[in-house]
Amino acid sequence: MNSFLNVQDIGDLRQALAEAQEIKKDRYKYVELGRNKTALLVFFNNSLRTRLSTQKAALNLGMNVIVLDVNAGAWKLETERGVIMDGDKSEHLLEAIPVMACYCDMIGIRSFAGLTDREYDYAETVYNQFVKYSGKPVFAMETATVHPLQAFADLITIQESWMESEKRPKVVLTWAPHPKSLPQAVPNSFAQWMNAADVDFVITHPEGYELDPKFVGNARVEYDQKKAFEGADFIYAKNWSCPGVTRPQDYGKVLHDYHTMTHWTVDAEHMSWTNNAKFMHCLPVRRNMIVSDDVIEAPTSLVIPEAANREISATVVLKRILQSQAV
């Protein structure tokens, strides 16, 4: 695997789990596997849960660490070909990209959208130049539209919650009110996941919020959220801006006033129309804007396990890139 971007990339899902499963009973059992092997860790943007449970899983595995926070430690990278660099930007990552790669022997790559060009965020820009100008093997650690390594920690928790294994389980993806514009990558990621699971999967969210249906896939689009809660498992709340499919004009903007969209916070009412389900988010999460206190607080919360799962989903990434180098 030379490179990890999309639930494609990790080939069969039922095996991965199952190695997931394998590695939360010994963490260390891969250990040497990455004996004088050193992973870098790019940061673009900040990073509580990603910076730490990548960390981890490179030391799980053996690995040497190097951490780059480009904004506080690094010179300003111009990352678009053709412009006079004239300003505040002094390197570009085209220079930049194949000297990080002469010092390590996989890429981590953490870049989120800019939320203003649609065309730049959707092609993966960043992303892409390094998988191009590196040689080294590049994993995404959230990109301009998708977080992998969440959306795995994600399934992860589903399948150690769900019991019914006669039923699949009812997951539902739903928007809630946020103050700023935030990007699509982790509904996108987690709706391509839970597509590719053995769930019913269904998307709730007002008009105008609609994902890219690369990323939506056979998901049941509602936007009557009670309705899209009733029966419910597991609810997954979490807000994005407009992605500009059917309002291309308004890509990665806040279409509504979100103090006019409060009915859309994920509360105790809300729960109820559930079977009693589990309730999700991959954190942080703004409280009493995209769930009320009670809700996250109840024993049905999953929030900081699927925290916990970060570490093994990255973990089994980072292993099967080992492994892949070493054929």
Second form
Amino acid sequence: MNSFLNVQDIGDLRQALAEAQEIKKDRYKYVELGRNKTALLVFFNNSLRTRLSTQKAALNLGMNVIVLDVNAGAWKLETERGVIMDGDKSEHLLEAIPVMACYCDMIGIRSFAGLTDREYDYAETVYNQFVKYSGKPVFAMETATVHPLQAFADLITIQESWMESEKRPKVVLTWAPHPKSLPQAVPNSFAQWMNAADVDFVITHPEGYELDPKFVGNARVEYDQKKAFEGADFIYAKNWSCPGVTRPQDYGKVLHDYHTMTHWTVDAEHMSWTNNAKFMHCLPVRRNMIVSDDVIEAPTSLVIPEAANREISATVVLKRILQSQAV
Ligand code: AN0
Ligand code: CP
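Same protein, the form predicted in complex with phosphoric acid mono(formamide)ester this time rather than the form predicted on its own?
What follows is the entire complex, opening with the chain shown before.
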């Protein structure tokens, strides 16, 4: 595996989930695999979970880890080609990438969407430059349009908490309000991975927040949040800004003042419409904006197991990369 961006990159999902359970039983099983190998984790944006869980995954595999916070101590990087560099950016990504690649055996990238140029973001311009110019395996730690380590951890969490083998679980991805403009990477990947998994998948959001069709796939879209929640076994809440599918000029925007959208906040009444559903969110979450205190604190909340499974999804992915380097 030379690149980890999409669900297809991991191959058969049942096999990947079986490997996740194998790692969970003994997370140091492959501790010899990464000896004298170095993972470089490059962060253009903030992180708590991805930073810690991916480092832990590398340590589980016996690797060395270098973490680079681009905005805290490195030269400010220009990412676009053709720019006259007379501003505050001292170095171009096109030199920085091959330099970074000298010191490591694989590179993880966190680089959020800029949310101003849809074409630039949806072409995964920054990630693809790392693939092209590093010559090393590259994996996404949330890029412009996807967050596959999160979606894989979410799928592991759903599988572990779904005991009723006679029925496919109903999984609902719901938009929820937020004061700031957030990327679409988490809902995009969640939709992509749920479409590939054996679940009944529904997406609900206010009009104007339609996700890119390449991620929606065959999922059912229900604009009535209450109808969508009926009979749900898992509620996955997330805010995202306008993906610009129907109105490209609205790309990256918050379409309505969040004060007028609080009826989308997931609270106890919303959960009462479901089949005693489990509540999920990737974190970080704004309480009483996305979800009420009582719902996130209830025993049916899976937010901490999801975060714990980030170590497992990352260990499987880094192991796969090491195994493909060994042959
Ligand atoms: C980011 C996002 O919405 O993509 C990271 C989530 C894992 N969240 C924020 O910026 C608050
Ligand atoms: N869920 C997630 O990726 O969290 P961080 O942004 O803290 O890494």
